[in-house]
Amino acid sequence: MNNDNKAKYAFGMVGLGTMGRNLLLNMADNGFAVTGYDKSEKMLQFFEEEGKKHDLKGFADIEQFVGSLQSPRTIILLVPAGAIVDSVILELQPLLAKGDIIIDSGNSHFTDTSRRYLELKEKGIHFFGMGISGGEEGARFGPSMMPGGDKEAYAVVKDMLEAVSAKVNGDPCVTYIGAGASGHFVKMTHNGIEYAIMQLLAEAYDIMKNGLGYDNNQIQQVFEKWNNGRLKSFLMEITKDVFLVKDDKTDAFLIDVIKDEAKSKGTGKWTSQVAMDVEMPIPTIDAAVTTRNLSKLKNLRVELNEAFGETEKIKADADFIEDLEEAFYFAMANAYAQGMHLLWKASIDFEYGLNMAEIAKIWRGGCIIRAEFLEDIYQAYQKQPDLQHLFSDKNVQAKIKKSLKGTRNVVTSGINAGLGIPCFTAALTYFDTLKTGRMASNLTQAQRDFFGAHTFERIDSEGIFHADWNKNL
């Protein structure tokens, strides 16, 4: 490789968009020699302008970029998931040597990460996936990071990742997640939980606005109060601030002029799909994914709204907002519990070897789903590392029991008023079914055996049975 550049950089970034650029600036602030590569001259210009303090320079030529890196070359990818990741890897491969490291920090599907790991392993190149959460601000000042896969490669970047990550009580919000594609699997599940909490906030807003007739100022005050208590979280914090912003064009509140169609990038859908594959119920997350799809049916919703009429107001007493807080706590706990249960199952099925306490620990800061409740989750898995489900923890059980009465009042009130509250409802029905010692699924098995001879098991003896259902009719 012809290259006049002296190898002087410890880390290189492919992709100098908002996330990649800010993460490099974070690394430079922490004393690491870094550079970047991007085909866009505009992105390179932004990078060098924002990196003047550290005299940062980027490359538009990939060969010069790779040649500028110290051995073993460590290259982080922050490009859109999918085919672009594969094309970048193909470009890099001829320029790399055995022992070099590629880290995919985008939102890649975990199955793609598994495939890329095996392909690059054959060529002697280390590869692992690393989920990053925290958005633009997190990347710049301290994200939560979820690296999993090649442990030898992780050891090379461990000190850097700990330095640039968010900190909670002095603890870095990064850890080695586990084997294989575990880093991207955990990030995907994080995003599924994120979907659920965002939808719960939207449903709480809907209850207050359309069920109680609250104005934006009143809604903002409720969210602000909640954020000063046990519901304190990043998503609660930004939600309360949304209701303070005025629209430049109309001087109305900006929230009131935003079209009610939610977009998505797919990670929530992936979480639901994988949960189905491994037979883990995550209905609160599923409901959030489905509701985003429902929101896209705007014309149909308007037509049916005209046909069936408006919702009714909730007949609420003075304690209803306190009940709504209890309901939000309950449903939020369900979203986290379902996500953690999925991780528990994935760790077994995919042999990831996940440390559940460490995952909860690194989610306490930097990431989008950081919240006070994560401390309870962390403590639960610290006490009992093999805990199958969060609701088996005595501390969590006590808090869930206290929130049940308010939750039932909110859900029944919302349903009776005709409000769509899919995540609140899914959380409650999930919980009620999960705590049922003997479900009605014996009838399902009887039906399956009746029409398809699918057999069944008995409660009084071991074995597999089939009945002649028509014999005694």
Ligand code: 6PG
The other form holds:
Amino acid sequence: MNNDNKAKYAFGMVGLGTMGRNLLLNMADNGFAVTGYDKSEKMLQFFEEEGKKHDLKGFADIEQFVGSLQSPRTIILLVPAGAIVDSVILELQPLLAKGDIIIDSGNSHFTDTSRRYLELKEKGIHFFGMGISGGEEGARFGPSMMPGGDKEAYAVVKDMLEAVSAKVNGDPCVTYIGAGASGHFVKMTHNGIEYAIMQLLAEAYDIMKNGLGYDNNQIQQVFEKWNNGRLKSFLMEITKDVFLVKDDKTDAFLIDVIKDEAKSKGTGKWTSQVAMDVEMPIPTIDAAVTTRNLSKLKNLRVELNEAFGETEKIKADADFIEDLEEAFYFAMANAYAQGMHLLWKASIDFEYGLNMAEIAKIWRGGCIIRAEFLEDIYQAYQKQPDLQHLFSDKNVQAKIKKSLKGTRNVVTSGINAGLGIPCFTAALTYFDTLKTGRMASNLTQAQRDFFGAHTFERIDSEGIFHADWNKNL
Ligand code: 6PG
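Having seen the form predicted on its own, could you now give me the structure of the form predicted in complex with this ligand?
What follows is the entire complex, opening with the chain shown before.
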């Protein structure tokens, strides 16, 4: 269909929920001609009300919506991940022409994005999987965005994306991520790191509350102090504020009346699943995913708490809170390092061609895992673009070394007190194993060969060997 005479909008959005509306308003504020499509009259009404300043109009009819867009038509989808994305694409397809661009900005699974990319490529339609981070505020005032797919289509949206994105030192928090589904892969990994940092904050809270007996005000003050130093980050900032909020139904702090069962939409789990597939260890992220699942076993936890009793208090000296800051720094560094390591491997296995420094750079602002520490990560990959692991960087090494003593004290104190601190513990055991020159895995190989003739390699000669273990007993 060709409606160029009526076409007046440069960009269209399918899905006018809060995220979609906010992103469109952000685009309109930046001078772009935008419109939206949503089946819900209510959403269209909100959109027109909130966009009064720009005289924004939306469509409830998909043909009219597509017809109102200039060529190449550039359509952003902000609808729930999964089957809805496929059904929207199916509706759009007959109305589109070769060269048009669809950008899926939801948290889609990267394998769905690969499939959609190939299906639409056959029809001459460009498809982008683009992760967006920053929540509702980010979408409205500057998110971090991770677009991956056709490079020539990126040229069409580059200026708009750079204009609406968050900025750090004037640099936009968006870049062309790479081929195929790389945009969604990188956003998924971002969320895996997000799960780990959130769980580490929860464990630090648990240590202070149940290990040290701190009240909410004391805990708030510690997080506030940390946020003024090297641990400064978006998640630390909102966490310190959580402890200030009173419940409006009772006299309690709101945090104390929230049920201790954490929900999730799946991106953390996907990160762990694919890490297993590509054989990349990311145990700090895995522990965060597992801990959300543990939290859901409320009845069982209460029953076993009665059977096994309470935890003990930590026998803390005056420096313990400083040690906890070091442990947080150490474990946080492990979470980022594992996420980056996964990206390094995915880039090879899936031929994404990722630029690791650019990824760290666009995560410095706008997104949920933005943090002071990302500057160190950015510098490390800028110095050495093919760096396999963040811990091979000399600057990071020096900082990690300094935080080790405090970390060991916190982890052992927490374990001795009987606290569940899976993410802190996973970070330390990952690190200790990773720095082991000769692991005990020779025994695993011996066992495999003993019971299943699975063979082994030797340290002193090339080749594959098998021993008759029973004969040599
Ligand atoms: C972001 C967030 C966003 C969303 C999470 C929540 O970067 O803006 O990651 O995508 O809030 O997906 O995930 P869970 O519901 O799984 O915690």
